[in-house]
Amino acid sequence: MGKLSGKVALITGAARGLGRAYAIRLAQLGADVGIIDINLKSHLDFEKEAIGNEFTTVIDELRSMGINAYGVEADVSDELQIGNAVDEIAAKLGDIDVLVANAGGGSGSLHENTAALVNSEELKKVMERNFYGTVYTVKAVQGNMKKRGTGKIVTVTSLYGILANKEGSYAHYSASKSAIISYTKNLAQELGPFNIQVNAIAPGYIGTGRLLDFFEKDGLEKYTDQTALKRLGTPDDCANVIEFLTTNMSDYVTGTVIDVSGGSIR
């Protein structure tokens, strides 16, 4: 039996990269799993995101580990999409006990959107994506939690959320992280007396498939030495800290940000 045997884990966003990794390390543990992601296939987007010929999407990949899953293509910066992608894999799964709100991204270069000259349109664009998108997901998935007196909710923000480019670049995608910093220490007020915990992750400048080739083209040693352990993080590190944030190792834990960014500093 493993730490999630019985229960029902939802991540947004795990097509590929950490949301992939946050999938497989839930189902390892027992726990079934659904997903929602705007495209199931955008592992072929990206060649060291390749997932294995013999599954054509993760929803195969976990279903070989015994588990069941099910998974749904949705939008999660529109509000009426994602609760009917909830409800659909509510209704296949069961009840969700364990909610991961990882889906997001960025726009334009790391150097570009300064906090004064932010464009307008990419603002917009990611402020949904990442900060609505979150919101939105968890309105879907809180009101069963709550009639159960039970569960499990991590939100995703970043080491951009919690630190500054010096420049003051990349500020829209900046702020919506932050902003699922304060939305999250708000949650875990509200939902902590009906036994639900609430807490987020910031990962730091990790390694997925995705990203290996910007860092590297753009200067490892660039990233890696902004970090007390002088390396890239690895989706299994970030994943560690999703185990322990949807087990009952966290039950006395919510309300926090735990930054896996291996000791960086900007």
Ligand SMILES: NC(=O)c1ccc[n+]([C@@H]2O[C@H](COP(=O)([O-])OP(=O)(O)OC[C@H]3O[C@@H](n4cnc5c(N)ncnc54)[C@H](O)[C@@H]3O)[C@@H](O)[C@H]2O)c1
Given for the second form:
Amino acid sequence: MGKLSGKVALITGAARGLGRAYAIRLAQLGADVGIIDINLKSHLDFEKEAIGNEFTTVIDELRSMGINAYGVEADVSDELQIGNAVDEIAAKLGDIDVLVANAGGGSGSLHENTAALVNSEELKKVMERNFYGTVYTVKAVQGNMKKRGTGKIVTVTSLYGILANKEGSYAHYSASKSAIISYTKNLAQELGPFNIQVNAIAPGYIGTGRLLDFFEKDGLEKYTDQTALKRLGTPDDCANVIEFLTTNMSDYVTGTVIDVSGGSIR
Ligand SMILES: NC(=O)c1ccc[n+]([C@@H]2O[C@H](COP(=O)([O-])OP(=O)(O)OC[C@H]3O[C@@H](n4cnc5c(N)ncnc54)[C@H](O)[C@@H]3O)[C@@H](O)[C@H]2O)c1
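To complete the pair, please output the form predicted together with the named molecule; the form predicted alone was given just before.
In what comes next, the whole complex appears, and the chain from above leads the way.
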């Protein structure tokens, strides 16, 4: 029996990267796993995100672990699509006990989109993907959790949602991730009486397949030097915190943000 045996977990943006690491960890803990991603084959975009040749998507990988898994392609920033996708997954796997609203990301270079000059189109796109996407996903799962009087919701912010970038750059992404923190704290207050814990994870510089090449090209030390631990984080470092926030170890923890940045300063 795993800590999450008999539970159903839904993870968005889990076709690769951190979301995939979360899906695999929750499956290892015994949960059945539903995935929503705008592209279930997004691992093909980056060589370092390769999954075993025997698998077409992370869904096959999860099923090979002996749990039930089901995936739907949907855009989290489209409220209708995400609502339908959640219903489809619940119909296949059962009531959702755990949500990790992970889908998201920035756009453009880390040195662009300074606060005063942020590109309005990019601001809209990034807000919709990160903030609206999180809100729409929560809206789609919360009703059933409330009815059942149980649930764990983890939202995904970023170190960039807590601290400012030196030149005020990447402000569209930072602001969208800060909005998620405020939303998470309010949601925790509203859902606490229903025995639903709501917390956020704030990863720092994590070496996913997508980012490893970038960090190396841009100068790895520039990023590791900002951390107390003098290294990049790994997807497993984040999955450890997801394990804590989705199991009964965190039953008296709600409305918090856990910084998984190796002690970054900026
Ligand atoms: N990797 C890091 O260092 C880091 C640091 C801080 C925060 N984060 C956050 O963690 C989350 C995952 O990051 P990652 O590095 O694994 O990203 P990634 O780009 O490698 O993976 C993101 C996944 O989300 C999917 N996705 C993107 N937009 C979507 C949409 N609108 N609807 C549904 N699916 C969508 C993509 O297809 C992809 O599979 C993001 O929210 C990101 O902002 C990552």
